[in-house]
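A lone chain, given as structure tokens: the form predicted alone.
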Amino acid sequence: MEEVKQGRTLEQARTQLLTALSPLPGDDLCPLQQARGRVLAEPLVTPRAVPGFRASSMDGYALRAVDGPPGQPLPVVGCSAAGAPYGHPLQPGQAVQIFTGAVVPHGADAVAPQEEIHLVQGQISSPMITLKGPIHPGQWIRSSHGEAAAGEQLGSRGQRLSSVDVARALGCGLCTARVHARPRVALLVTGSELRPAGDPLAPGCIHDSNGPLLLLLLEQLGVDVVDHQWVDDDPQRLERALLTLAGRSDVLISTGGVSVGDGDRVGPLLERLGTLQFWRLFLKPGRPFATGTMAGARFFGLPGNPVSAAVTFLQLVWPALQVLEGSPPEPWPRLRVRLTSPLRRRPGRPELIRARLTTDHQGLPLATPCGDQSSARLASLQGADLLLEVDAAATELPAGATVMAQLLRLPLL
């Protein structure tokens, strides 16, 4: 009874909402050149060794390492570039100019870098080098399969694909990778208050961040956003979006009107048109939170504030959004930071605080909040690069104090 009274924990939501999830059915064949981002449905698997022969390492010479003690000159018999092999097997005795990349020759076991080798003058037309120090076999050489093995597994069912994934596996000559299919997302914003950026302002009327702020959070997570819509407040014109938008969509996303206020009819709408599978979270920002069913489509009702609507996204929807397109949710990064300044609030809900990332004089990580953290402040949210995880009954935390934080900055690779 408590928990229905003071909501669902974060954890405790995170839970039941993905236990409730699986993958939508269906897979695609994807160019790899539009494959970042997506989330594999097959493994990627190389069907040959990468480069697939062996290659120096250094500028230099290739030669046999028992042919080379210093001193010893040894002829240059050709060059072997990148691209331009060698053509022919090396002999006892000999040396072949190489450059980074090229093949190493058949019979050459090592290669001498340029600048451990002496040019032997007066030889312009047929070279003589020797070494300046000693050299070991498989010195300065790449392997055959140094990138991949033949067979070996690039990507595996459920990971979502990177740029660096994306970039081996069409070095390893891989074209096409088939991946599951994507949720297709609505977003509808409400509030009879919103107008969209440039329109005038009517007394008692504010321009809509909200919407902006999730479609640039969906678009940078990849995510395809089939329809967007702002409605009023108005009962049987919100209950037509909801229904037009669930048709349309695997995943429905509404901000505001998830509260217990007379204008706030979400909730209500939701539980009379679909299923309601909890309502209300344990949590500062994003204490109105619902989530079920509408129409076939996964729902979710984030608040109107908008720092708390991106809180619970980033929380809850992202997670789900993942499972549903087969990827195993990866949670935010977590590190162990120190407050620059004391942090006072007051207590009763856990509380995720924005805050910026520093380093001390040692490169140890230094947090400091974003200054005001109403829920209604977007300025919260701007340059923070923490969400400092703070517990209900803490009332002052002083400077120095190590709390636990979840590094937001999306990883560029």
The other form holds:
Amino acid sequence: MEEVKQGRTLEQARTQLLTALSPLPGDDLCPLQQARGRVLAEPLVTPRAVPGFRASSMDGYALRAVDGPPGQPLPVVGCSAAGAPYGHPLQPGQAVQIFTGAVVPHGADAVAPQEEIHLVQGQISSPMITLKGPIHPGQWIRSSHGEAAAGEQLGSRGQRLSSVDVARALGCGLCTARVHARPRVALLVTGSELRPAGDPLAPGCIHDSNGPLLLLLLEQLGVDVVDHQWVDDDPQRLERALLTLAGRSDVLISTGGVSVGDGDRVGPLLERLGTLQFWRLFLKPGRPFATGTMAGARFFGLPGNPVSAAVTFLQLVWPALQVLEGSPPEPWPRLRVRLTSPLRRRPGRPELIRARLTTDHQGLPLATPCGDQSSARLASLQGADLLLEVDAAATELPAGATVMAQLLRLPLL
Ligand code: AMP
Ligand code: MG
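Same protein, different state: after the form predicted alone, show the form predicted together with ligand AMP.
Shown next: the complete complex, the earlier chain at its head.
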């Protein structure tokens, strides 16, 4: 089959992978303060209306709109401050001084802002006001359920909670949320040539960058990393490390050793120790990529080249982690961008070109590729906002050409 020889397209791989996955069992009752980034296992519902009373949205005077023709003096009989309501109903012909967020007294149906009244009698004991202009019922009053109605759903099952979701639920008086269990992730960095930064380098060795990059990305995405290790390319040690980490995790991610070279043992080991779902992608960067299951864990064998590891992580592993955590995977937003410079490339595989996003004088999006697109070169990913989706056959795209691009951005709010 052509697809198997050259590898799956990203779309085929994504579909095959995600349809094979379902949310992990288990949930927790999580204090809302700690629930940002967690996925709701049950809808979040407020039992009460918020604010729960009619509140002023201005500093001014609460009154009845019918009493307020301009020039008509109204005695100010009291004050309603935030947290300290005026304790009586307002009588016809009266006004009550009021501040933003304070309870609008029963009987009042409008608030005249401070700037729209004259204080006609200055004594502190019995001031009077007149209105400068007309006033309408409902003016500057927030409804008692303006933020949320009693029984309103604040978040749905499968929703990943943002800072604003958490703040709104806390504002409605909720303290906890029922959230899905998070996948326990383990990371195995493989390669005899790798040393951690700070260690001396023997000839031909390099410092590990995939390990730190993946750990930082996982942390940024709020993923629980339960263990991470390094192992050389010795087959027995590799096998032992894979089985140990798979036994401790729901998801095991490895990098390196997944191509078809003699030193690359991850694919055959996965076939022998577990089940191989597929191996190889029709994609640049990221051709070597294996996934399947091993010792009860979902396994992802990412390529060794740092850009390939990062790109396949963002395209396939992150969506899979979302499904395992019970949330529908959110694709990266896509937009059409215009190239600021020509793009030349070797045809053969569809490519995800790393590029920076700017805008032209009309605010339309522009993309500037981040230099040499070698998958060994992390510099091509540094500062990248976009992955430009370029067809397998494309050789040259002129400056000004439009291309579809994925925007590598997570919502802040
Ligand atoms: P491999 O997939 O193991 O054949 O590795 C492909 C390339 O990526 C080789 O040049 C490796 O030295 C390099 N590489 C593999 N793992 C890492 C890593 N953790 N950090 C940086 N480079 C790596
Ligand atoms: Mg290797």
